[in-house]
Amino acid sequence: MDTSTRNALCTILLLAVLAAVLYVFQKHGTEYQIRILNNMAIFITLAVSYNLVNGFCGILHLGPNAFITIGAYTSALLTMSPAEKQLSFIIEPLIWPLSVIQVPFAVSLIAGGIAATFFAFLISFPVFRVRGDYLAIVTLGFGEVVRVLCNAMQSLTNGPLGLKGLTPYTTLWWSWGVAVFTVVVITKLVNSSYGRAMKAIREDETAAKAMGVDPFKHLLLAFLVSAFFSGVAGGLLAHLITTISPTLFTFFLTFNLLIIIVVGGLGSTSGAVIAAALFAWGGEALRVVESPMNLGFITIPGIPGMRMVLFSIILMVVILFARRGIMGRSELSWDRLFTALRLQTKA
């Protein structure tokens, strides 16, 4: 068996194994359980797909609340039946004619996606003139004034009111699939002609602009992609949530992407996919220590927010002794898996 084939083999393997873990859990499952699950999904779908564009490209972008916002609304408002919009807009009427348009989930997704995309193609050309601090700035005032916007615009985001009561159609399996399909069609891009020229760039501009390379095209179709998976992984939470509001996509949700990619490692799929996944469930899991404890010889009150400062301490751990983060820019694979498995054979 030629080694292609049997990395196929095993990805499919890999597929069938997490196809029957989904399936276990949304039959069997807490419903706490299957929401840390979609919770860890979807934070990997918009990890992989930030970490196009500031790890892959070395651009720092610091405006995905934005397109999350967008693609969120846009998915929950065609979703809506024209009922519930009505019993949602008290104070001004939703304008026609999405107050009379509904379509399936499936298409509010991708409408999401493609809404963002749109919005991430006007604001390419300025942003695109700038680089480093000052590109991370437009970025930044980018994703304010959207959330301001959805503040303001009371007939088309229901302004501070928002959404609320939609429809739960965020599944394991809604959730997951969207984030296999990110991870693969990233992977794919980052492997490919347009993915060597997008690190061309993030290593040294000049460079590549004198091999051929046209920066502006690169950095675009890298921050367009990272975008519609942005809305689309919107979508998904909107729908998860089942209510949306402008102070749920502040700046801090992209502090939360920028962290993970940073310790699962700039320019790693893997790593943004593993960082991913622990940020989802340690963020959990460290809840037990903001409840009282009882060790036999002394009880521990309740401490709201210890949390949040032990989470902060490991990140900091992590930083301090693995500053490139826990992959680096190093992928896993099978053929390395494979190889530190004989390694290990013939120890």
The other form holds:
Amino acid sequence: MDTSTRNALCTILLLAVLAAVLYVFQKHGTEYQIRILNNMAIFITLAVSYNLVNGFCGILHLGPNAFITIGAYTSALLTMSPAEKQLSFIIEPLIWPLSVIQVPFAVSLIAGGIAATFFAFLISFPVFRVRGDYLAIVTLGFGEVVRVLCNAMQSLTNGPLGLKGLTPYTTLWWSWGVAVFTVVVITKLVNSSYGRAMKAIREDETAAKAMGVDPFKHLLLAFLVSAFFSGVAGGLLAHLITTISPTLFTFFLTFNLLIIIVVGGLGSTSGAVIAAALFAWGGEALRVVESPMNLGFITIPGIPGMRMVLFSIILMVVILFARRGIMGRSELSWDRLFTALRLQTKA
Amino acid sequence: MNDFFQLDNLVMQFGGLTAVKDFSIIIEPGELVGLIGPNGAGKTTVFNMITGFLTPTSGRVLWQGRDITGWPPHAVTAQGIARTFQNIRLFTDMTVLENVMVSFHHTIRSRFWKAMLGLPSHKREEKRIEKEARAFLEELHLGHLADEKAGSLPYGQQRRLEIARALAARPKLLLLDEPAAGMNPQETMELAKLVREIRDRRRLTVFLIEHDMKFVMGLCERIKVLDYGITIAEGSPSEIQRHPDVIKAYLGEPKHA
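To test you: the structure above is the form predicted on its own. What is the structure of the form predicted together with the partner chain?
The next block holds the full complex; its first chain is the one shown before.
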């Protein structure tokens, strides 16, 4: 059996195991466990797509929350029934075409992705005129603008009231299906000639140009692909928590994603997956430190916010001991795993 | 008028400073031309104007009957002019093989979505690129280092890799910016041999900047000398060596009692 067949079989096996685990949780898991798993999948999608721009292209883009917002609102507005919309938009009615449209969930997710991609395309021209800190500020500004617009444009977004009572369409199959698809597609892109061109831009933009790589075209490609998946994930998020409002998509969301990809390793898809999973699970697991503890001789009252303190400490430890994140720029692969196993058995 | 390559009265001004003034040259296919001059004479500026990193204040860059003045660098490369850099600019965190493969990217025909879905047509192209890139590495005796990180190579091999990478872009005109900088005499000699070999085998035209006089005089068939942005001499190596203005530019004026 040659290695590519072996790797393909291993991948299928892994997906089957994942499917089995999801099935078990879907059947017998508590609502709380299912919620964590859904969060995990959505964060994996977000982190992997965000990492495409920040990790592989070496661009400090600070506005993914804008694309998540756009995806969430688009998708939510498209799945709500006309009657629900009429009930929700009490201050100002929803503008015409949106007020009567209702589409299936899958279509709304894709529409959310496309809407996010469209806005990414619009801002890409000013964004990629600059680099470094300036680019960070432009994208940060865009994220804020979108949030403020969501507050202000009542006839489109229902303003600060947000959209409530969305149907919880997001199941484990949806969220994990999207996550797996995102990881596969982005991994393929990154390992292709296009991905090499992106990495070349990250390493040395001048040299990349001299070797015939058009930086704008490739940064745009990464930016749009990333925005698309962020938009889809936004749609999933909206139909998971069923209530969205502008306060949900502040810079804090971007900040969390940035932490995830830095801890995972900028420029490593497997790193982003691991860190996103740890973040979604760890955030919940660490809740115990916020409950009152009785250590026998001393009773510590529950301190709300304690888990963020612990989280920050873990973050600092990771950065201190693994400066380039958990994975650095390397990837987990079957080849590496089997090589490691062979060395183990030989030793 | 020459159809292959011609620079026509290039001028580059940075504010009040004229870095290059009225630079003209005609290069015939297959020639090996050198550009020399003291530090700050404007040699690299000439290269930057050819490759689109700088847009000349006035003048034209003519390439195969086309005016390519002010084209973006990637478009110039796609037209068949590749360059190396004075200070090595490799993609240090990528492997040697990947460095060379980047130069093939502008030849790729399958669209990005084919790459994302991993379609067979794209995979075939990837295979072709990898095979050709390995052939280039073999040609420059870097084949055994294909999977090393470019940044971990010793200096001389990094220079060699830069040349391999530029060659992989399939140029008809190769611009080398101080290829022998920082090399010891032995390496310099090998490099001269390599440049001549590549030129002959690939029927390339080479235009190079170099400080090492022995290297330039031994390798180039024609030399142009720049000083403070002005062309002060042009001719064969032996003519240049005797030219009074060149001696003055390099050694200063003799003192008269």
